[in-house]
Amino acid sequence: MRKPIKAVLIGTAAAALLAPCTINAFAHSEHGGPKDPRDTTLGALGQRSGVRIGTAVDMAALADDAPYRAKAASEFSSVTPENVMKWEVVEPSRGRYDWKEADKLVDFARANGQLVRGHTLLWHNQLPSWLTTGDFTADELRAILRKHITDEARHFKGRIWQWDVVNEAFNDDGTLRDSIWLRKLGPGYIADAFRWAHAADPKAKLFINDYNIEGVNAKSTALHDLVVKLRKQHVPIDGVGIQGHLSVQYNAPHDIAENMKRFDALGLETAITEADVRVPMPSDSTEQEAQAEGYDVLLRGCLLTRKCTDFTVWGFTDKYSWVPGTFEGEGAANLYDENYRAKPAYSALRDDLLLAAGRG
C-alpha cells in the first residue's frame, strides 16, 4: 500500500516457539498426496489447510502482463484489490462511480475459482480531492460517508468474501488516528462503518485491518480493547486483518501467535491481510533466508490459530512491488523475483502448508 510503515520481522527465537511440529495440531483437512501438480499450488495446500492464500492484484499488470496473469490466475486461491476498490478510484467525482477496474477484478477471480476481498471502505488516504478540499459539516459527511460505503457494498453484494472495512484506524501508541473521520465524526465512525456495511451486504465477512499489530504491543492492544467494546455494543465485526508488512532489518515481536489467539478468544476471525518482507538492496543470500523465515513465522502464526482463515500476500512479485518507491534502498519484498523465480520465502510457505496439511 502507499504509506511508509516501520514494521518488524520475526527473529529465530520466535521460530523455535514455533517448532514445525506443533503445526500438525492445526491440520484438518484430508490426508493423502497431491495427485496433480496443481495440488501443489500454495492456494491448493492452503484450502487443504483451512487457509486461503491470497494476492493483492495489480490490475495494470493483470492486463498487459501474461506471466502475471498467469500465476495470479493458478498459484492463489483468493484476491485483493490493491487499488481499484479505494474511494479516489470508485468514486472520483462525488456521486459519480467507476466500477470498471474493480468488477475486472471480481469476473477475473470468479473464472478462476478465487474468492474476493474488498480493500477497502474506508481509509484516511487515498481520497478523492473533492473530499478531502471540501468544506462539508459533520453531518455532511457523515452522509456521504455512509452514502459511500452503501453503494460500494451494496455494488459488489454476493461477490466479496471479506471486506477490509476500516483500515489504519490507529496511531502504533494505541490512540485513533488523526484522520478527517475522527476530527469531524468522533470515534464512533468506526461502529457506523461496520453497521452500514453489513446492511448493504450482510453476509459479507468485515473486518478491520491495520499494521504494525503482528505482535502484542500498544497498539494491538487497543484495537484489541475496541473490538471488545464493539461487540459488546453488537457492532457486525467478523474479523481483524493483521497486514504484515516487514522488514529483515527490524527486530522482531515473537509473540504472534499469541497476539492472534487472543483475537481468536473473542470468537473472531483472524487474517494476514497484506504479507511482504523488504530487505536493503541490493539483496543477498542471507537476506533472502532472513525474508523466508518472516514469511515462514507469519503463515505459521496463522496455521496455529484456529480462526485465522487467510493469508494474502501484497503482491507475488518484484517487478511491481510498491516498496521501492516508498522506502528509499529497500525492495526484494515477494515471495517471485522480477523474473518470475520462486524464492526461498516461497519454499518456506510452501513446506509449512505441506506440513499443515499432513503432508510433511
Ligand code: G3I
The other form holds:
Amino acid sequence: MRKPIKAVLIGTAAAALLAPCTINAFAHSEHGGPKDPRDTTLGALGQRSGVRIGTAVDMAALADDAPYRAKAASEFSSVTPENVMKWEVVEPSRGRYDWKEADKLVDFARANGQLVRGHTLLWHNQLPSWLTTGDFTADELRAILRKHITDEARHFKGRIWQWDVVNEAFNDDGTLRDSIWLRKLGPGYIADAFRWAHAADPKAKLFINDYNIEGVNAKSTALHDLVVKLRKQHVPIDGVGIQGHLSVQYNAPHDIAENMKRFDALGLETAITEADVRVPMPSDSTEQEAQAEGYDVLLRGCLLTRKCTDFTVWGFTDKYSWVPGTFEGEGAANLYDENYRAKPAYSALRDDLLLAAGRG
Ligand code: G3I
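Let me have the form predicted in complex with the named molecule next, following on from the form predicted on its own.
Whole complex next, starting from this chain.
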C-alpha cells in the first residue's frame, strides 16, 4: 500500500500541481538520465511513493538493440508487452499457443526485479484471422473466449501483477463499442471476462483499460458507472487503466485527479497504462515543453490518487513508436529521443517523483 503522499503534495498546494509545470533544467548526460550520481532512475524514485514506473516493451528492439535493452532493464520497475500477449500473437491458430515472446518478457522482468502488466486478454483489435473470419454461434464464441482467457491467464499464473482484462470497451460518447464480443455475446461479456480471468489466476489484479478517459467526460463516467454495477454484482474487478495517449495539439487533462479520485472512492486501483504525448513533426523546444506538461499532468494525477499503483509509458524512445504509423505528421511522443537522449518530459517526471518522495 502506498505511503500517504498527501502531506507532501498538500504542502505544495496540490491544486497547483495540476497547473502547467515549470521545467527545472536538470543537467543531463548526453545519453539521457541525470548527471548527479545520487540521483536515480524513474523506477527507483517512483517506488519511494509506492508507484511503479513502467514501460511498454517492443520485443524486437529488446532482442536487437543493446541500449534499448539496457534502458528497459534499468530505468523502469514494471513492464508491459506492447504486442506479444495479444490474441493474434499467442493463439495464431485455434487452440495452438505460442508463448515464446511473451515468456521472454516475463523472464526479462524477473531478471530485473520488475513486475509485469499483462496486456491484453480481450480486445476488438489484433485478433487472429481464424477468429475474425469464423462464423461462430454465440455459444461457440463464448466458449472460445472463455478458453482463450482461461488458457492465457493460467499460462502466466503467478507471473502477472496486473492484467488488462478488457481493453477499449467504450465509445467516446459512453456507449459500449460495437465489436464481435458485444454483437454476439451482449454486454455480459465484460463481467464474464473478469470472472474467467480471476478463476484462472486469483492473485492477479484485474483491470479494465481504455483511452480518452483521463478527464471527467461521458466515456470515463460511463466506465465508472459500469464498474459500480460490476462491483455490486461481485464481479472480481480490481482496477481501471487510464491509457494516457495525449497530443500537444489538445489541452492536457487538468481534471485528471478529480476523475481518478472517483475510482479511488470505489476502492479501485488505478494506473496510467500507456502514457505518451505526440507532437507535430518536426518537433521544437516549445512543443517539447508542452509535451513535458502533458506527462507531468498524467503523473501528478496518479501521485494525487491514493490507489494509483503504476505509471507506464507506451514505449520510452522515439526510435520505436506506434505514433508515426498511426498519426500522420505526428511523432516524437516519448521520454527519450531516437538517440536515447532524455527530453524535458523525462525531467518533468523526475521532478514530480522527487517532490512526491519529499526530496524536491
Ligand atoms: O507482426 C506483424 C509483422 O509480421 C508484419 O511484418 C508487420 C508489417 O505489417 O506488422 C506486424 O504487426 C504490427 C504489430 O503492431 C506488431 O508490430 C501491426 O501491423 C501493427 O498495427 C501493430 O500496431 C500496434 C497497435 O497497438 C495495433 O493496434 C502497436 O505496435 C501498439 O503500440 C498499439 O498499442 C495499442 C494498445 O495495445 C492498446 N491501446 C492503444 C495502443 C496504440 O494503438
